[in-house]
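Next up: a single chain in structure tokens, the form predicted on its own.
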Amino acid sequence: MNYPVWQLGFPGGLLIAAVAVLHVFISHFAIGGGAYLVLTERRAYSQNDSELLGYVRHHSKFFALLTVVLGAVTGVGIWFTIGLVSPEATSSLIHTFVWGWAIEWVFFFVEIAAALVYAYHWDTLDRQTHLIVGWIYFVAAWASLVVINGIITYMLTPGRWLETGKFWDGFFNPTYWPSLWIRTAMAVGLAGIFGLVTAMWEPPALRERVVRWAGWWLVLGIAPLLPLSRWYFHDFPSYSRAYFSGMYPQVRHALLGAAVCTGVALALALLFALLRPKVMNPVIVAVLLVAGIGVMGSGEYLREFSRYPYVINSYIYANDIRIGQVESIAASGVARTSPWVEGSAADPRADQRHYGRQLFALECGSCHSVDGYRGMRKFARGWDAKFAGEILLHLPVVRETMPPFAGDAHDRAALGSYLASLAPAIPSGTNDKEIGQQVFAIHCAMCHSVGGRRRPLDLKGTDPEAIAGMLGTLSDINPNMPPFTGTDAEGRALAVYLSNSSQ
């Protein structure tokens, strides 16, 4: 509530992805790719194979210039976005890791120097040195991801950090050792493909051997992802385990990918790089990069969907506002506590739409847009101002993975009012079932489904009077359910969709 909001027309979080999933990605290409050189390098001594050195050297270019510019120009932009979209978390961060980070950018200094050096001095420094180099250019940039993935875990589990605030409590989290390893072996495996790539440039002759020897990485590092996978899984907060369960198709969709993506790179490995490298082609080097951006991509989606609704889990709620400052805001309301609003709800002068879209913008906007991605216009199609507020009461009820609303009475009639602005309706049909229907969608859908994993109701062959009397009195069969705000004939237009209906 510090700080002014910066809209985009689209969820930030959805810039943060698309920014961060690339930068992952060359990241961790980054960190295999060095021990991937160096390792090569000493190979092509070893078997005094002058046509494997020269491939490494090229390699050695397309590296530098794929990590060096764009894998830190990506770096800089996760900074420059998660500062204008979470400045309360990004502050957060800073201040609980300060040390962490700059022993990171010391890490990262190191790492950027030996990479200009190992590829452009080939010819200027003997064997020995240059392989040296090639070690400190690896030994910084894993060191790197040693710092960086402390404070990445610590976000889904800060652990003791919660209670004590201490730097090592929170760094040493109970994800931090399952998620070093998963990284590691990405990296690995990433070191492959774009192993892979690179041979695409040589003669048929070479381009077979180092197809082979990329394969190797690329099996070795895809391999362990399952087991290690289940490990950190293991280690998750239990209401992140939960989402897991099928309620959430997003979630499903996400592993379903990541486990499609690392099917197919595995294959794709074993059949073409290790039994036939003569096969080895452009188009499947294509696929296996575009499987790599899968299971990266997924990997990332679901640690970032596994933290709902917090961004710091139990410390900082997704939208950027501290746990401790709701009490505080529903006292006082959200104009006393931030000067980022014009206006108050309070005020029967003021705008309470144009003040109601501020609120939107403040508490909604980190995952939500009007219109688009989490479009809030077709899930408050046919609210009504009273029920819109109703939800904003229950909002945790209503989906786990959403923070509580931060506000005082006034604060969510006037979002309530916004909200049920964007999508009026009135419920219409030729029959009972077919309004009831509609009726189901606009005042039970978010919580309930009808044959669905989602809180299923099953009320076929309940008398239809019977039903449309517990619409009455639902806050007494459930607390955390909002009252029912529809007309009477909306309501029985409800009971008989479902009496009629079944799981």
Contents of the next structure:
Amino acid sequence: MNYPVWQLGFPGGLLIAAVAVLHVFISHFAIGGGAYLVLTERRAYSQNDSELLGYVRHHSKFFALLTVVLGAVTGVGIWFTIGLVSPEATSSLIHTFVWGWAIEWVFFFVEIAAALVYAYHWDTLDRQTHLIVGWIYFVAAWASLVVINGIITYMLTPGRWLETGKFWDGFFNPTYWPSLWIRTAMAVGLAGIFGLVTAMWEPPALRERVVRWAGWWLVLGIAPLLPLSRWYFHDFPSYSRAYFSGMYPQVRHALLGAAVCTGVALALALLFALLRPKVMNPVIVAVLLVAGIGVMGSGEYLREFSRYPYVINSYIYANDIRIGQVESIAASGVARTSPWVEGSAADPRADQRHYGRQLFALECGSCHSVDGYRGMRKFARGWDAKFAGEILLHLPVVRETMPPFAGDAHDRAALGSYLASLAPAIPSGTNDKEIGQQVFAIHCAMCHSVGGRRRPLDLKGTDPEAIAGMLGTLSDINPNMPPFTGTDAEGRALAVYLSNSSQ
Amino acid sequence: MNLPIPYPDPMPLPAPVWLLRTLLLLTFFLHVLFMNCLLGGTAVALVCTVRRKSSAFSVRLAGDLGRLLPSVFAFTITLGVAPLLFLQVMYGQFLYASSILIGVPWLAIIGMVILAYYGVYFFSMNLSTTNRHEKKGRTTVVLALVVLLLASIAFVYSNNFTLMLAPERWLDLYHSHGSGWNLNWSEPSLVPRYLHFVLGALAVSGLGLVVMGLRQQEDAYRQWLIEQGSLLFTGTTLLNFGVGFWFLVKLTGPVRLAFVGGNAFATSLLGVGMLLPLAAVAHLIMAKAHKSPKRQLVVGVSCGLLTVAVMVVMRDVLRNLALAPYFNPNQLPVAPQWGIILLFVVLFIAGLATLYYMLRKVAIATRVQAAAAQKLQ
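Same protein, different form: I have the form predicted on its own, so give me the form predicted in complex with the partner chain.
Next comes the full complex, and the chain you just saw is listed first.
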């Protein structure tokens, strides 16, 4: 409302996800990989293994090229992207945690300098100093996670901060510790995966030694993930724990993806890194890389999804509207609140659909597109303007993950009219049951299912006349139900469908 | 006319404005020094690779730059993060709005930085590979692309930092291209401002060459570096007087007036900002005729660096003057988080000490190695 909306044509959240997954994948490697470098170097010295030392030298160059450039710059990229997609929330985060970020910047600075000194001064520095620089790198890299983890977890579980507004209350929030250790474990595992990547360039005898060594890192990183995830999940907000009960297919898929990727990575590490390191080859390493991205990607997705309908839990909604603003916008209307919309819903001469489209960008665009990801044309098929306007009154009931609509009756009517214009359709068929099924899809399926997990309706055997009668009093049955806006014929067809369908 | 200026964040500033501004200007000054050396340094490296057949020193300088530029790039980025952070705390509502309006080029900066960064590494690594001859042509092309990318990044920055000062232009841009495919073309001062800063970057990289020369042991190469650096600084600086005047003329009325007598501080800054580079040029020219020119050169370089510092403050004054009709950060509520500020200061000092430790170890080790190599010869 306060800011213009970047109208990308697809949800801005998707852009954040793309940049973020790339960044977290490399940045976690940047942390664990630091420890991997120093410990491998130390191992090479203590075993007097010049080949292993040669490997770690190569690995350090690869490490610096990947982390200092792509890792660091995509980190700045996330910051750019969230500022473009959620400026209100970004501003809030910056105001709450500017000194946290400033401290992270100090670690970032030391980290980058140490990475360059470590990677490019093998021949300049003596062994002891070189190892110390390696440790400086690792400590600074992990310390930057220690800081940023406080800010990321605060967004999901701000804890006591909501009452006190104090920095440390937000920073050391309920999910701080489990998240820190999960990320640390991921960092160790990714150090192992990337250790395998560079091992593939080494001659067979050395490769085998490195594969076994990197394999231990991978196994050590993966092993604690399950208990740590349970601890993490235990501290999730209660509202979002409910999302994991099975009602959201995307959550089920992400959980399955995380489990499969973790299992595959663990199995491959045990089989081809520890037991049969000779067999390890670039294809298996590529599968491990994909599995690593899969684990990180699904983990980040689940964390983000669990935060819905908020971007900062109980403070700012996912569409960048502050919770405290919703009531005032409902009272005064969007046109009087946001300077960025053209026209006004209250003005009968204004183009209502054009105005509605702007509201769509403003309030829905961060999560929904029209035709692509979470595309509304698909969801709004057959909706009439009145029905769409009514639905907007009950968004958090339709989906627990959706923020309430912020606007007055005129705004709802305009957005409703825009949504109804996306995919007008009249239910048709050869008999009442077929037509009724379509009426159900249009008017009921947003909240109910027949034979599904989501608020199932079982009216089999009920007199169709009685069902048709109920359609006139839906809001009396449950105030969260919008009135039925279909024709009488459609109502009768729906009643026939429901009376003949069962779970 | 109602301007669509977002209201500032309802949270109070987590530190007094003077502290935030000091940190903003200090870190931005350091960022600018590295950024200038990066932009100018890659341009110089490009010229050197083109002239490699006619000048042995050019080949050598390209090699020296190839070793330096990846680190310069790293520090340009790390030092750029801090001022952007402090800028967002104080002026976020302006910066976020203008960034969204030019969202596509603004986010493209990230991609361009990554490409340019890898380009610099390509250049750097090719210098140390054995098949030099083969890859020279490719190196020139890559360097040219890097210069182009860096110049484009600078142009997008100029667009955003002028657009954030012009809220009267925002609604038109938003309603014509809400997708973020915009630049701030209708800003009269855009082109002179951009050229002024890019020429300044070339000038500062000239000073960088002088400093490189001062650190050289070998007389002929040392002399050549100082000459080339002084020439680059003098030429671009003199040209920049003209471009600076153009920039001044294109500023909006009240802001321009402030710099030419309307505001004592702004006017004196402009005066000092014009005298300092003249002093720098004079010292660099005098150094040429001097038998032991080190003193003149050091004074010249110092005047040049002071010019950058004055320009950084002037740029901040310009921003505040342009925003004065709408906003003054001094009016924002402040609730300093002193405990965490103290922690930051302690860690910052510890960070600097760690940096000093590492760089000193490298410097000592490099010196020992060079001495050993000389003994062998």
